[in-house]
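Single chain ahead, by itself, as structure tokens, in the form predicted alone.
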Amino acid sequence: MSSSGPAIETRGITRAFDSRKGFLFREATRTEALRGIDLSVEQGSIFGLLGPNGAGKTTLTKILSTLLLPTSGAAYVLGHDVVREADWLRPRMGLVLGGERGLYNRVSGRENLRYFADLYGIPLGERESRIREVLGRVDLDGASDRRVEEYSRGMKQKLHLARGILHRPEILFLDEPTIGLDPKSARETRKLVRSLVADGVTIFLTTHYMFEAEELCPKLAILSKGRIVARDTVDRLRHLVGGDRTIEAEAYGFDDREVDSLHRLPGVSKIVTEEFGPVSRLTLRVRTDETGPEAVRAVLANHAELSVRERRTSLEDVYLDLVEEEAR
């Protein structure tokens, strides 16, 4: 590795976009995409970044991968400044952005990789063996000589991945790497990501798939409206939103007295009420083992058609709680 410190470190990163609208574009507007991002990512790890559309995930990824300048603040990758030392960093980075741009549709997958191998400066004597290696890792061997315009969306995403690892980067930025992939291909991609980390590569991953982040990322951050609202392990984030256990109760309406009684049960830290037509759902976050489904049923005993179930608090629960809290 190029540095013994963090693979990524940011200090107060902001990014604003200026635009004009109205008659003759006289009205200037400024959109703050990032509002003070402080982040540290260990080398040789998978770090996940979650957030709704428009939260700033892709903007941050582009800044860290030297494609976009920050408005203020500082960012270091592999111990080097992403603004002043971009030329040093780029050969050591891999980047896979979502979507279908960045590929040449009228030539084959193999020819695409030959072009990118030349851009990366891979020696001619190593080029073909390196291309065979990455095509095998993303399971495109059989389609490598077909024109990319004949590829499905998932196959194009695999080719993006192959391009991203072709030059054996020290750090790999993955923006929605499994979007468009069928379940089997998505599972193989997650297996590939884990194998890259085993080889010592640092992975910075953005994803909308909660189960994917929970499966792959020992640590993650949740981004909302340009700010990091939480950053920790999944287990600690569960505690942050009220507990590792979730109890759900459904019936035809609950009154305020019942909800107040549930709040007073031991270990209940939060209750969320949702309406689904005539059916109401109460979602309880529980910190301790003192309160279980039977205690909830006892409080709600007047409901003839009552359903109560317990499950582990999921990363999706954590995400929704934190993003909704930030939106208030």
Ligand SMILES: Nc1ncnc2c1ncn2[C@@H]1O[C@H](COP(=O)(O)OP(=O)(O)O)[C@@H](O)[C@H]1O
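Positions refer to the first chain, counted from 1. Just so we're clear, the structure is a prediction, and the values are computed from it rather than from any experiment. We call the rigid core whatever largest set of C-alpha positions still superposes within 1.5 Å between the two forms. What changes on going to the form predicted together with this ligand:
Remark: with the core as the superposition reference, the CA shift of residue 285 between the two forms reaches 2 Å or more.
Annotation for residue 9: C-alpha shift under 2 angstroms between the two forms, rigid core superposed. The Cα position of residue 296 differs by 2 Å or more between the two forms after fitting on the rigid core.
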Contents of the next structure:
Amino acid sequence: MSSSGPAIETRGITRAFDSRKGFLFREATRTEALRGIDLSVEQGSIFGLLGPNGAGKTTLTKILSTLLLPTSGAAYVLGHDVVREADWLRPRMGLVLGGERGLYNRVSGRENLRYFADLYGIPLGERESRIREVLGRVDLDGASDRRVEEYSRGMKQKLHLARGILHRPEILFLDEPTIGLDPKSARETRKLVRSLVADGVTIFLTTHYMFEAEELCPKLAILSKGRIVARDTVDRLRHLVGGDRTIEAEAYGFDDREVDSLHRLPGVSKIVTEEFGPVSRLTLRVRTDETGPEAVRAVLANHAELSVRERRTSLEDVYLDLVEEEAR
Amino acid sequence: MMATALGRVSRSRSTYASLRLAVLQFIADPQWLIPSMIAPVVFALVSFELFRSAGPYFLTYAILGAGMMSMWGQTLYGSGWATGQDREFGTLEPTIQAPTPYLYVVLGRVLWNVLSGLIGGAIVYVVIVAFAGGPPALPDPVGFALLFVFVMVTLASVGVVFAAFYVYTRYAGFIQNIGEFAFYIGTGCMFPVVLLPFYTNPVSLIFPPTWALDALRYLSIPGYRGFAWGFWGDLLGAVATTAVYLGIAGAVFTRVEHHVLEEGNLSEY
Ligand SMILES: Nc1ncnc2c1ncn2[C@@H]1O[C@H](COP(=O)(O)OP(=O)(O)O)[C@@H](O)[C@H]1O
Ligand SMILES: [Mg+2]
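Output the form predicted together with this ligand next; the form predicted alone has already been displayed.
Everything in the complex follows now, all chains and molecules, and the chain you saw is the first one.
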């Protein structure tokens, strides 16, 4: 094992992408994927990075796993600089990028693992037994000699995971490991992730599902538009909204005047409008007991088909709040 | 979990692993060898028909040209293409992430491409010999065999440099397609370079196989008149240019890896 310090530490990581469009008159655009990331992740746990599409999760994962250079800032994994000490780090880290790509489809799952076992310098005498071990672990033993092109999405993802842990990394990066998986495969993947932590592996996991972060990660950070907008334990994030009430109102369309009136009610901090076909839903976040469902009903009394109810504020709400505030 | 084997990964093992995977992928889908064989065989048969009367060694010439054409296709094209495929499959990222310099992975593939080029060359040879009704005269078979292997090394050196471009950008295929035909002619695959307009010579001379091929012709075609510096000059030039290519490949690969990490275009295809 390396030092007993944090497994990951970043200081002011930024990353911009320059892309050009057009052929003759090239138009340069700059995307700031990360705008100053400061993180500290302790060893031996699962750290969750939660954020919507395009937030910068993959970008950060790649920087930490030495596949991308930051534009500025510094990052240390296991106490070593990800840019200057990539050679030291690479054998000690595993990376699983979500999705179907990243495998040699024309050969078997076992041959994919053999190839990477060789590239990682796993002792030849141990190679086959290790491959058997990880195949068993991801529950692919039955399919290991079939060509990867015959694998389902879920099986490919399992093979990705098997490759990620084959060389027994100290730290494992999982970028949206359950994306596109059916619920059963996703559940199995999460189970496997938990079992790895039990072995002492540090896991850095990204996801855009709040429930997944909630289920797996005792600590998490929420990323939005390249910035960390919240960083805490799941419990404390829940406390963040502990006193808040959430009131939902549904009817066939609300007008702006009504929404304005609702905003003027005491304690209303936020109103989200959603459309479900002809039905509109307003979700109100309320910071005081003064405003209850009755007050809301009174404002919207004109609607014949109105339903108003109060529900528990969920972590999902917190997440959406944080992400949307940033987006505005 | 304690990570074991964190020292240097054996380069020969990486190269072998890459060669092995290339063979497995080929076995899974071997028919791509055929299209790369059609053009050389047609070319050889046509030129053989046209120049049948040019002398007893014309068969050798036709075989050399056609064989080289297919080998070039396989070696160079294959090397770059494999890296292009790594981009397409999304395997470039995990491969770069593994603690093996990508150069050794490329080397393994280039080796396979050289071998498969040899298979292609052998098929071309068999077809032409069957057509001509007998094997060509060969003054120095041992020297020929040795030199032939060397020609493949020179091809491989160009292959590695090309592969570097594929790591660099997904547009390498476009560049290569344009360059391919120029290379066929420029290296004297098809016609002896000395027959080409003089201004193409300097261009041809930057490719190591040009030199090696000319040497091969000196060796196997009595009375052959190639470059003025003759057989030994050719050999020297081939060794020197190959060394330069391998040097460039080494240097480019270290740069390329840094470049792609900076650009973040490893997963583009
Ligand atoms: N190679 C690239 N070139 C240009 N823009 C990129 C590149 N990679 C990512 N981006 C942009 O950076 C932002 C963050 O992307 P990403 O890290 O993939 O987000 P996430 O993984 O959270 O969905 C997006 O706006 C994306 O379009
Ligand atoms: Mg992503």
